[in-house]
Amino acid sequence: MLVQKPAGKYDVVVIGGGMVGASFACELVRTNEGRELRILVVEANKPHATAVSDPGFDARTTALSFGSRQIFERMGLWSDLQEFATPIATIQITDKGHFGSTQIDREEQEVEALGYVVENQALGTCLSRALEIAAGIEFLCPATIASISPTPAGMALDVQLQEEIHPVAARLVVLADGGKSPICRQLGIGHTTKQYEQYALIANIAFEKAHQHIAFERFTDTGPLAVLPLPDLERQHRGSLVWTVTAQQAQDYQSMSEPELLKRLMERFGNRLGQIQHIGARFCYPLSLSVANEQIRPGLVLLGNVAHTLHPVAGQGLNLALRDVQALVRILTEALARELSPGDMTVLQRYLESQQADQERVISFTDWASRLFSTNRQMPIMARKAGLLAFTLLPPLRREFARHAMGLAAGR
């Protein structure tokens, strides 16, 4: 529920009420229903609107795996999200200018959908509502953390609310405030970072033909080009474009005329859906891999982009974070049942060990894929051809890959 000011003591304080922080808080209170647990969520930005309005052509979106849908179902939120989610029935993977392609279908995987594309406004509104109405969550927004320091019992925080500072004690702080976390800098937590020397150009585009719930992953010499299905809007067949380009291309494409940019895009994507008729507002940001050198300390755990920011190839960032959320809630619930402090280092170490294999697998895969599919050198091209051919000819290999992509193989 929304509160006007914080109390003095909490079992868990979540810093960041975005997709990851809000999901964690909602899942923790749901799993521990009936247990006296005090949870505070501190968010710097104003809550999302209480109603989802018409987002317009340029609505930003997020790709959720089938496994993430299952997580939101358990949280009781999927019924609200479903009407805003576009299912992905098929994924077509191709390599521009080279022989080889493969396709993954929901029928072969025996699932309703391989994944879903959800408009960010709908997802944010749904999670904000859940925070506002949850009886076991105190939601303070907008507010920031002025300072944080460790104590023998957990963490001490100074919460800034307008001009006032409120001291708060927490047995556990869950840090989910994004990849540029000021709290990490305060605590001296560094990150190992690799710059890919690539940019992601993000925009919504309109096609001549309907997408038929197909997601396209096309590999080019500058990196992956993905198009995800979106709902039609005013008879326009929309798709969400994530186009990996060089720094110079990012600069050029931002200012390029629409007809010229559509011509360049058609050269890269082809005419699978007929002519590309329109491209909306363009956004560019540099791509990097960033992994926190410490994900846990006594009384502290990192979640989401502050723990690991990935290359967007295969859209695994948020989906991995939601699996981290699920694992952390499970470990904390077991600890609370044994009357252990949620910030106890042995408890947090169990969480990290439980997710280490999943994190390492996804981080390694996205890093490897970004390099393999962003070059014109002969050896990587041959490896790409062999890989796509193997996926086409060997259904068991394709099914196993799809299970990992859908978030259904973690922890196996």
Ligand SMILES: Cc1cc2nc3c(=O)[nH]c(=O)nc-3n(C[C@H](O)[C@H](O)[C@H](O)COP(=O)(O)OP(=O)(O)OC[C@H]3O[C@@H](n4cnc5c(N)ncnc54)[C@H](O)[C@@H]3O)c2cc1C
Contents of the next structure:
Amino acid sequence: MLVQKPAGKYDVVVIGGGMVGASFACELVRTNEGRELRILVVEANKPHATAVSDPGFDARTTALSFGSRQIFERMGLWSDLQEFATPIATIQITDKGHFGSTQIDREEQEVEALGYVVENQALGTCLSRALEIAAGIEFLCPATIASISPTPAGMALDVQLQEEIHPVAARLVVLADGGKSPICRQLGIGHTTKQYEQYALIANIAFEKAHQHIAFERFTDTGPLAVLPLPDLERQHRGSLVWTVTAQQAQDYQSMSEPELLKRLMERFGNRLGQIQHIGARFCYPLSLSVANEQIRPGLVLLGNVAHTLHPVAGQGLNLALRDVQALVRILTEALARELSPGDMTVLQRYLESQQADQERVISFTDWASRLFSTNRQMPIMARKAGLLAFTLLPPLRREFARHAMGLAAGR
Ligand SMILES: Cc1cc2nc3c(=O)[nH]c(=O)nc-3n(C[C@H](O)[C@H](O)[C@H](O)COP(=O)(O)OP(=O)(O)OC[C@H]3O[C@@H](n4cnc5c(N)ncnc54)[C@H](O)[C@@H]3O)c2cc1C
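Okay, that's the form predicted on its own, but what's the structure of the form predicted together with the named molecule?
What follows is the entire complex, opening with the chain shown before.
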């Protein structure tokens, strides 16, 4: 529930009520129903509007894996999210100007959908509303953290609420404040970062033909271009574009006239869905891989983008973070049942060990894929041709890849 100010001691303080921090707090409170935990979520931005406004042409989207759907289902949030989620029935992967294409189908994977595309606004509103109504969560926003320092019992925080400072103690701080974390800098936690010298151009587009629930991933000489299915709006067939471009193209495409940009886009995407008729507001993000050098300290754990920011090539960032959330909540719940402190280093170490292999696999896969599919030098083209061909000819390989992409790999 929304609170006016924080008070005293908490078991867990979550810094950042974005998609990851909010999911963690909701899942922790649900799993520990009946246990009197004090949980505070501090979020710098104002809460989302309580009603989801109409989806339109300015909305950004996230592809949720089937595994993430199952996580939201367990959290009791899927029933609210479902009406805003477009199922993906097929993923079609092609390589512009080169032989080789492959397809992953939901029938082959024996699932209802390979994943779901949800507009970020709907996801954010749904999670924010869950924070506002959860009886076991104190949700404070807009507020930030003026300072943080370790204590023998956990962490001491100064919460900044307008001009006032409120001291707070936490047995565990869950840092989920995104990729630019000044708090990490304050704590001296560094990141290993690799700039891809690429940008993601994000926009919603309208097509002549219906998408038939196909997600298109097309590899071009500058980088991958993905079009994800969205619901029709006012009889327009909509898709969500994630187009990897160079710095110069990012600059040019943002100011280019709509007819000229649509012409460029048609050259890259082809006419799979007929003419591209309209492109909405354009957003550009610089792409990098950034991994925290430390994810845990006594009384502290990093979650989401502050722990690992990935290239969006395979739509894995939030999906991986949700699996981290699930693992952390499970291990904290076991520790609380044994009356251990949630900030105990042995508890946090168990969490890290349980997620290490998953994190390493996803980080190296997205890094590999972004490099492989972002260049037109001869060798990588041969390699990706071979890769796509192997994919088509070897269904078990494709099935294994699809299970990872759906967040359903072994052990999860
Ligand atoms: C172009 C693009 C496309 C993507 N597509 C996909 C996809 O299809 N599928 C997928 O799984 N992932 C995707 N991702 C990744 C996904 O968006 C991220 O994994 C996700 O947004 C991370 O959420 P977060 O909560 O960690 O960080 P953020 O969303 O950055 O949230 C951090 C929150 O912390 C708050 N905050 C910051 N500082 C403070 C402070 N001092 N005090 C209090 N609050 C603070 C902020 O206001 C914010 O609300 C994509 C990313 C990009 C860039």
